[in-house]
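Single chain ahead, written as structure tokens, the form predicted on its own.
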Amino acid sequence: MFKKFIDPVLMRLDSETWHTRAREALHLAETTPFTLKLLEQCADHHRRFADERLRVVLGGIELDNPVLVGAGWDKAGRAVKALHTLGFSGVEVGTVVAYAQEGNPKPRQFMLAPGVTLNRLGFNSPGMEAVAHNLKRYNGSGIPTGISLGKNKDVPAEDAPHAHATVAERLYDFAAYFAINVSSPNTPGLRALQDKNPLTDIVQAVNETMDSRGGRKPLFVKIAPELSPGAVDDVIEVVLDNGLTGIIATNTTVSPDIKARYGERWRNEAGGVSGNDPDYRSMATGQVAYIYRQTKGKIDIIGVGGVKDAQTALEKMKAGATVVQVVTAMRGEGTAVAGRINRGIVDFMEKEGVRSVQELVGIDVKQ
């Protein structure tokens, strides 16, 4: 119903608008127990699925199952309780900075295709004071629920370790983890901060502050589709050896032939491609059977891009991810996407005669 009579309709509206729109909807949906219950209506088959063979451990965080929210689609943490009742086990929220910025001109969100957005939004944020208040509201909710760091546009590249440590060091008592997200291609400079050096600087900060507010929590860096293997092995390397959880694979491509694929002038249009595109899922991809084989398993893997479905989710976790998320995917394929991947995982688990979804994890690279 959602791709034949919604979807073609929410193509010929703003999408950042419809986006704004539908998270705002579903923070309504959150304030009284008959509307939350309205609201697991619209999850896969009018209710949160559950088995417990999708549980996973990420981190030492305890998922019920292995399909989270991926950051850039609360980025204000006005929606968890929401996306939690329509089947998705955690949310990523963010990215979020430390003082309130609006981000790039308008517009900069498009539909290339159905399920196929470019977007060049540049960390518009309501910054971490808000995120803070919003968040309150799910203290004791045990909604695992992550943040995602980054800096203001106009924060210089030497003070970035600063500026990421001061949004995890106001955001610690709400984070189940945090990811240092240095890889939009929507800030100048920003995918710079993926080098080695810098790097090591932002997450030994982010570390030391974490030391001081009474212990680490999981740590993730998020990376860019295009990074070569020698520029993946450095952030392997950083990971390493500053003791982080693991990696995120990937954020949106900035490829022009891929974005040329939905006409010619998109080609050098600002912005990054995510969604169903198959060259970009394949890129993600990519770089997840790539850090999966240079750790041999020994870090955690967050697999994102192109996610939509149990067989898009299933190639990224037999590449290695330990879990994957979700973002472009609910506006393409709607609000019962995580139920549906979640029990095509268990179809295909029962089919293949799998216990645990963990067992999953890299089978295709092992062999």
Ligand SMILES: Cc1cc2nc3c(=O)[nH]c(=O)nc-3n(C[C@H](O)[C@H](O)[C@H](O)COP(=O)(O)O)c2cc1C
Second form
Amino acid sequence: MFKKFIDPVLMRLDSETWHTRAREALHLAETTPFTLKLLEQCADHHRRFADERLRVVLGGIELDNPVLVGAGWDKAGRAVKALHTLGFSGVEVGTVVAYAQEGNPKPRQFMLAPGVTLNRLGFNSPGMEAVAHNLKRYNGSGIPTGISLGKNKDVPAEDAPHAHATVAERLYDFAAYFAINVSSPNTPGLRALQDKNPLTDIVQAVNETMDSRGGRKPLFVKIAPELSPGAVDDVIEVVLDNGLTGIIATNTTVSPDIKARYGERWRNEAGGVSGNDPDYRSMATGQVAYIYRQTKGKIDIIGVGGVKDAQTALEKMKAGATVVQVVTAMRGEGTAVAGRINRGIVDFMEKEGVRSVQELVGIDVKQ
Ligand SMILES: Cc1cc2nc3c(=O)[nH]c(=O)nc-3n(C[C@H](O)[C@H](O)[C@H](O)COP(=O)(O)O)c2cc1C
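Can I get the form predicted in complex with this ligand as well, since the one above is the form predicted on its own?
Every component of the complex follows; first up is the chain already shown.
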């Protein structure tokens, strides 16, 4: 239904407009039981796919399946229930910053090819108060909602710990987990915060805030695909030393060669590439495998980057990801994407005699 009727209309819109309209359409759909039911019909050929074998625990959070919506799709927390209805087990809302900011000048989101996006949104966010207001609607729904924490562009690096902690404090009650996003390429200087000392300061500030609010929730650090092995080792050390849950691998890539594959004119365009690019996907999967190997599977990894179907999801899980996230494929693959991925994972489990998702995690990496 999505591919036949909705996508052709939306395809005429520019990438960011498509995205905003799709999110607002989902927002509208979740406001009445009737439209929510209609939406359910759109998931996986008239059936939202569910199976006991898909259940998985991520940092203590019980999830119905291993497919979540990644950060950036619903930055404001407008369509959490609708996305859950479409078969995603949870949604990472954000990145959220303390006060509203516009982000970079438009146009700032481009389709390089079907399924491949370049974005330089730059943390456009309505700010944490507006997000808190939106998320209140889901109180009591039990839908696992992650919150991606960020800092406003004009906050200097030395104030980053306070900026992240401020958002964590305000949105504490709504979060199943928090993610520290220091890997967006679109806020100047942000990626330098992945270094050991500044990252430790941010992590400790967020941990202290959680302690003061009633206890620690699962906390992840999201990394860039370009991080060198040594830099990833540093992030791992920060995660282990500070009792964090794990790492989200990865954010978008700034690789000029990957951009240029879609035309020389993209080579030096600012922004990060995501979605169905084979080199980007394997960079992201490579980071998942590296983290899994280095930690011997001791921390939880969320795999993200080019997941669009069961095969690409399984690739990430077999490399060590407990769950995967989808962002760019929401457009090309449509409303049934989560259902199809979940169904495909179960088909694979049946064929291979695998009894649980957990059994799949890291099987390509284990010696
Ligand atoms: C339009 C867009 C906006 C994004 N915004 C964020 C963001 O605010 N925070 C973040 O951590 N990642 C953000 N990302 C990165 C995604 O969460 C994800 O890491 C990346 O897109 C790779 O996944 P994909 O190939 O499934 O898109 C964004 C990606 C896109 C395409």
